[in-house]
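A single chain comes next, written as structure tokens; it is the form predicted on its own.
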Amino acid sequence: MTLSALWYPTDKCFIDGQWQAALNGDTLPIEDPSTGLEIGRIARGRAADVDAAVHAASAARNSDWARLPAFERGRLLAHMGRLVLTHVDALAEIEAADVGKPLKQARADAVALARYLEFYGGAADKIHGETIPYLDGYTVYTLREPHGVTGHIVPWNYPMQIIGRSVGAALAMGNTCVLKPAEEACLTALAFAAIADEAGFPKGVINVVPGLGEEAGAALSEHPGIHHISFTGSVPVGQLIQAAAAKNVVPVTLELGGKSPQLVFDDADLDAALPFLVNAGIQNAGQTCSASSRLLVHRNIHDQLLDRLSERYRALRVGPAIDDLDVGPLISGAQKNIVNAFLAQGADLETAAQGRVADNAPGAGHYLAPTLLAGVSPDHSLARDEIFGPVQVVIPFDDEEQAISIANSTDFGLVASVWTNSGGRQMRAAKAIRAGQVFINNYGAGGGVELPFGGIGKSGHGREKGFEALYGFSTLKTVAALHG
């Protein structure tokens, strides 16, 4: 069996350890964003399929899985991580065709998936309770226990990474899972199920139901057999999921949008900053919640830095995922239309520089040249709203106070970075910026599997990655024993 031969059926759900067609037999097309062509079909799961998956997960939760020691769960996850590494090249090819990202980026995602499984495999038996001093004659202690059946609704932009950080953490804590991948990109989610089966996970512990968000996703969100939901995606859909989960009083982890700034002060090391400033905005064609779409630049160095940014932008090349250029296509024609609509709102702004779409890029692919805009006011829609495309805006500021004010002027608060050699300013800015993560003289910290990740405001709530994710996928029980 090899993933490169696509030995797992792409047009099936994975429920209770079995590959099975959607109960209604319907399927949906898989489009390659690089060509615009249909390359296969996925199952169109609906409420009945979700219900079957939840029942399978519930049965597994009450089977031997519940009694499996934490270190054994960890061994399974670590073993699966090693299997992922044996399939890295195949997974990269699959993700590149399904999402449209360049091969090197898709390969990095596959390696990150393995790293998440390794991390949570090692962490599974490291979550401890504590004893609490209390009244004389009592012994009080706490236990961390799994929620039960967890639902995972993952987006199309980083399927492997987001599955790794949410499903991996949930499994480490002893939950069983129902995964609903985005209809635009299901193939590596199905591959995840195939590798989990190969690794020896008991049937029903991991279930995957592809389908439309308004059908399968809605059914999962409101299912009374789900005990926790993890969602990554847009603000409007996150609001719908939270409302649906509230009917069952189910906790929700939401990782939503972002409008993440990088603040560049006039004492910054521009040579070190330049690669981060650009790459954080155009990676995965800007289709990243944590993309740095705002560059806030001190006026003393604004023109100098804009010239250097423009030089880098003009060197960017866009093309098919298989060509492994700087930027691939957007996920769909619909997403390209959304980004173009934003650009139309900035028709009166200065286009400082653009990348170039390769001559051999298929005409039906969803390509858009990365665009750097200057002369953008902080209250412009392009400076406040999430674009989800390869567009960055440059905004000047005069002093530290103004920079912080602009950084905090949107409804989002996911990621930010501060570029300065002043230690005092680094600390002041890190405390003052409203964001779930703040990086100093870097951006993203190499993926940061170990680093808690999440936002404030309309960027969501709850935390994924690191040990914080394990706390989120568990519930705390207090035991008070009176023994005299």
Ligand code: NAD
Second form
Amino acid sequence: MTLSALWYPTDKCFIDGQWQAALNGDTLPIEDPSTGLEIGRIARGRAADVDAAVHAASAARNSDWARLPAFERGRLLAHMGRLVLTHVDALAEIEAADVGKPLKQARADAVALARYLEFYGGAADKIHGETIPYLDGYTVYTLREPHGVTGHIVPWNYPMQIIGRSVGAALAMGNTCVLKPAEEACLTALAFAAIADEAGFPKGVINVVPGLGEEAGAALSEHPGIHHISFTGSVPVGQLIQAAAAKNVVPVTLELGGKSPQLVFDDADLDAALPFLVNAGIQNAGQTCSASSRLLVHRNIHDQLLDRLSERYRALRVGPAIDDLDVGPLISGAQKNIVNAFLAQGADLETAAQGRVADNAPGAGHYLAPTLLAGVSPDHSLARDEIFGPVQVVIPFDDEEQAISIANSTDFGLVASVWTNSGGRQMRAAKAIRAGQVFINNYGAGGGVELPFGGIGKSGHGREKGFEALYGFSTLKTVAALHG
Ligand code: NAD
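Starting from the form predicted on its own above, please write out the structure of the form predicted in complex with the named molecule.
Then the entire complex follows, led off by the chain already shown.
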């Protein structure tokens, strides 16, 4: 594939600075979700390819990379960030074809990738140890050191952003990386390797092995040469990853699913809230870990707000990624079946409104009309389980206490938002809601690479993004010198 001035093969692994076919020569098809057509093939990496990648990363760990001053690592990351910016349009087109993301959203992901590289480039030399006052005759200090080889297993929904935040932070701390992208969306991960190569990263520092989760992914999570695993994906696979990490006794960061609520009180500015309430549910066709799939609405404004939400839903247009409408297709036929199965469970619920699939949308694409469901009880499966599609449920509440209790009633705790003009309520709710991020009178805060992100409960543990990620991708050594 040609990416602006950059060429890279889509059917290879990137190991030790070389493009290599999977050792057994196998490949897997890749599909454009907008058309349902095969658009190419990727390498089907397996355990032997993962092993080669881990060995390359281990060797690179003991190479010049280990001696590179932190500011030089940072400079390299920032340089790569600038290169990504020169390739934004091409990256967006590739992601649109591979993931079905409307072009504007794909472009935003490419810009975010550059931003992560710039941010972690700037942060690389700003993480310090400490000196600790101790007994007379001692000098004690701490050193922040890389784990060694870090494994990164990422999903298909935001490949560029998730690679940026996880691999970017790991590299900033001086780790070397093996990346296993999702089989449904490998192309920008391979482009990431090509741009890293162009930027001048030493061979073996960044390795990419495409392949199936149960083959390449499992092999990576179980590999004894991996010293930290960062996993973003579903709860059941997260549980497997944590078990594999436990066997090797290595730390793991789990970024899993969510069922994130927005609480709309009767003193909220509804004009300001309205676009956020809907966009947070339908962005990326609802295939977003931090999608807001539950709208908790005070009964005093319920009917009025439902009318306005419905009006917005009816205006939503769904179509091919290149047409850049509000919503693109789902990633696959399998994902569409999952979402339809959820909708079937809600057959008795009131469908308040739906968006519209454009007439020109190819029949074999995986399109689904965004759906707003009303009158949903908080214990209904549609109000508790992650659907991962463009479906939002509206749940009425009577007072603040009930709103918080419903917000906290799922197994997840990723993000939440509170819409109210009462300062006291803003503070009380922000404290009481169980989530890794709480937004007040907004949703998502524009995605900020600076803002630590992660969940509690079944949404996972550990934090990525911001400086916090740099602590996760490093380990602390205490040095105590007795000098009398
Ligand atoms: P998934 O768990 O099926 O796959 C994620 C990755 O794990 C893929 O690379 C896949 O190949 C790999 N994998 C699958 N089986 C594996 C195994 N046995 N061993 C090792 N690796 C394996 O998830 P998905 O369907 O790609 O993504 C959707 C899920 O990801 C949703 O639950 C969503 O909420 C979550 N997600 C979370 C965040 C976050 O930051 N919290 C971000 C994006 C997506």
